[in-house]
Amino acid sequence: MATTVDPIRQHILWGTPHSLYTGKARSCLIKKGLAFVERCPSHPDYKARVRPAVGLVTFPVLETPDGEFIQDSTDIVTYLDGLDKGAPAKSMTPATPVQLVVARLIDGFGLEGMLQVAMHYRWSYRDEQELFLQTEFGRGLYAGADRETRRGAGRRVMDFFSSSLPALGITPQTIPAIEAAYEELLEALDVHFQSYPYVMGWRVSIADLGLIAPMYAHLGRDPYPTALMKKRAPNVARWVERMQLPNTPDGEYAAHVADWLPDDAIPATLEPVLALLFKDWGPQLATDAASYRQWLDANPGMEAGHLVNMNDGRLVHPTLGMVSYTWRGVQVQRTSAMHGLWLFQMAQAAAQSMPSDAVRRLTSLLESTAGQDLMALPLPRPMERRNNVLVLQ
């Protein structure tokens, strides 16, 4: 059969309604107010065009007016922030050094500290929401109208997913650690979400973007987590209704200006969310950054442009191997997630172009949130994204 480019020139966002990643992308083009339209990798053209553009079957995949393909949530949220070059005000990245540093904070967090959480939840209670996931699953591989044979494309890529808990530390002797986490976390944000529409104020940034990549896709979709959302934290709940509508009427908010706060502050009511997301990512990034030096100084001599992956293959999201580490009172043994150092390196190196008087500013809240250690934390050497995979600069 053969393929034509949409005959209509928007975007087209190449993902599936359960996919984490996804949920970032979709986000920021629903609040920039940009049109396009979401496809499923079940598309014929998904085949044809996207995969050989990218090189891997993974999505999101963002599809420009012009032909281009852009991979990863991440650098999709940078190439639509470009679009808005001259206007300021539609940015989702704040151009103020505390602002930056957080928002870039809880974005990685959002992408990679709560992907655990993210998959407990969906795989642990599988029993639970077995129909759902097997129909959303399908959704992505089967595009006919056979309602049997779209669930049982579900089920066949499900147990592949659900074998990955091991790998990403989930166990019966973790998961009360990771249950209790997240609903510390819902507590938090939930107090935040009362005061405040979006994680850094009155307006969206890319924080909000990173937290409702697994708030919505897993946490606020799948039927047992959303059950447990609504029920623990019904702002946390709303919050994830507004990220999916481009103008939402929040009749519970006094008037207020739809910006960040003034003169690079952040919420106090922040402070709580910061405090847990150094307590539960930080364990994990300062395991994660030894493995990345071990492997640096066992091969030394690696150029720039080299794969940062414990073999040669290309993913999207590498690893280096199996790491072990003390997290709340459990050992958690997990595969390292380079994706998250590099996630973390983006809030680092903005943290160390500040002028001085925001140093002073970031330093306060670091010691009110217990974060100093963790954003001291040294990285050997930097990464960077080229061609769709993760590299040495």
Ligand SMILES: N[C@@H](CCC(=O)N[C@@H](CS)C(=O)NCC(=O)O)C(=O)O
The other form holds:
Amino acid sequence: MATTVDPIRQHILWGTPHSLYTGKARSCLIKKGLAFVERCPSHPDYKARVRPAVGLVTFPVLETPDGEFIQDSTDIVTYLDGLDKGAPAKSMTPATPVQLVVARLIDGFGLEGMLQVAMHYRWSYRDEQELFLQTEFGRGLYAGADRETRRGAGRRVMDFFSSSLPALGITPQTIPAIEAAYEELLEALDVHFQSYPYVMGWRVSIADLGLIAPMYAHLGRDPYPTALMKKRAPNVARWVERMQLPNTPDGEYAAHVADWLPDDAIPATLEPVLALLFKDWGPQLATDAASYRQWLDANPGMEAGHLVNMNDGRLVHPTLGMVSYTWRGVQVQRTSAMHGLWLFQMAQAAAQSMPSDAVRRLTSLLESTAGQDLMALPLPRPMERRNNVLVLQ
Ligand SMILES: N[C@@H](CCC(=O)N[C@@H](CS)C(=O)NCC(=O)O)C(=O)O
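Please could you give me the other form, the form predicted in complex with this ligand, since above is the form predicted alone?
The complete assembly is shown below, putting the previous chain first.
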């Protein structure tokens, strides 16, 4: 196949159906009603144009009509929101202070705090979904017509991903806690989606986009966890479908104005979800923040732009090494996850720059969801993304 530049100037989403982070970018494009084509990395242009431009083998990558390449699902959403600057009704990012903090927290929790549960249900139940996974991993790698070749291509990379479970703290000791936490989350979300079509109420936001990342590709599409979601939490399964639809067929809900709640309010049904977020993501973030602080202390004088990573490698998921903490009564050992800390930092920055009436409302929300300690977590030095990787500010 010859290398081609798309003749139609529209967005190209480079990614795969089974990729967690691609799900965030895809739902954003769909919900914004933008025309786009989706291409798998098996396309020759990926190697010829996308990989060199990004400097990493990863996806999603959004190729813009202007020929720009954006990696990182969060940066993609920021870019797409920027296109709607003159049309705030289309923005995915709430402008009011408390809603912004809550949406950013849930965005980060979905993307990084739920990576462990997503990977657990994909790989710990591999035997029950082997053929599906072979085909899906193969779909991203082989574009031809031979079914066996596609499955073989998938098989060749699957062991690499399944072997990452211990690094994510997924072990026989932690699995019961991972499953219990997920079932509680499903229950809380199922109650919420009984009343509202989206996380923040009647309108889609970055909170939905972060959550859909694990809840589409892994938990709402792989056979084993999908069956669990449908049996336990059908309203959540319906929300997963809704996030793949451009229009909002919300006929099952009472008449409503398609917006976030007035007066910067948070749906009461979201409070139990937030309480689980603080309980289940908090210990990991606190430990990652400590590891970040130690690294900064051990390497004084690092300049702005220095890679946030153990060594000089440019990584999609940079880490500062192994960390250990207690969570739900079990000891978790895993690699620290700096990307999650960057996402949390954005939520915290929003919380630290709000007017005093909003501070009062946020404080009361944090009191009822046990989130005060986490929101007060000291973060020593801001990080930012430059040239598709995480660096010191
Ligand atoms: N922070 C990135 C993460 C991208 C990412 O990890 N993508 C996965 C595919 S879903 C990947 O590249 N995995 C390969 C790897 O980590 O080496 C984002 O939000 O886009």
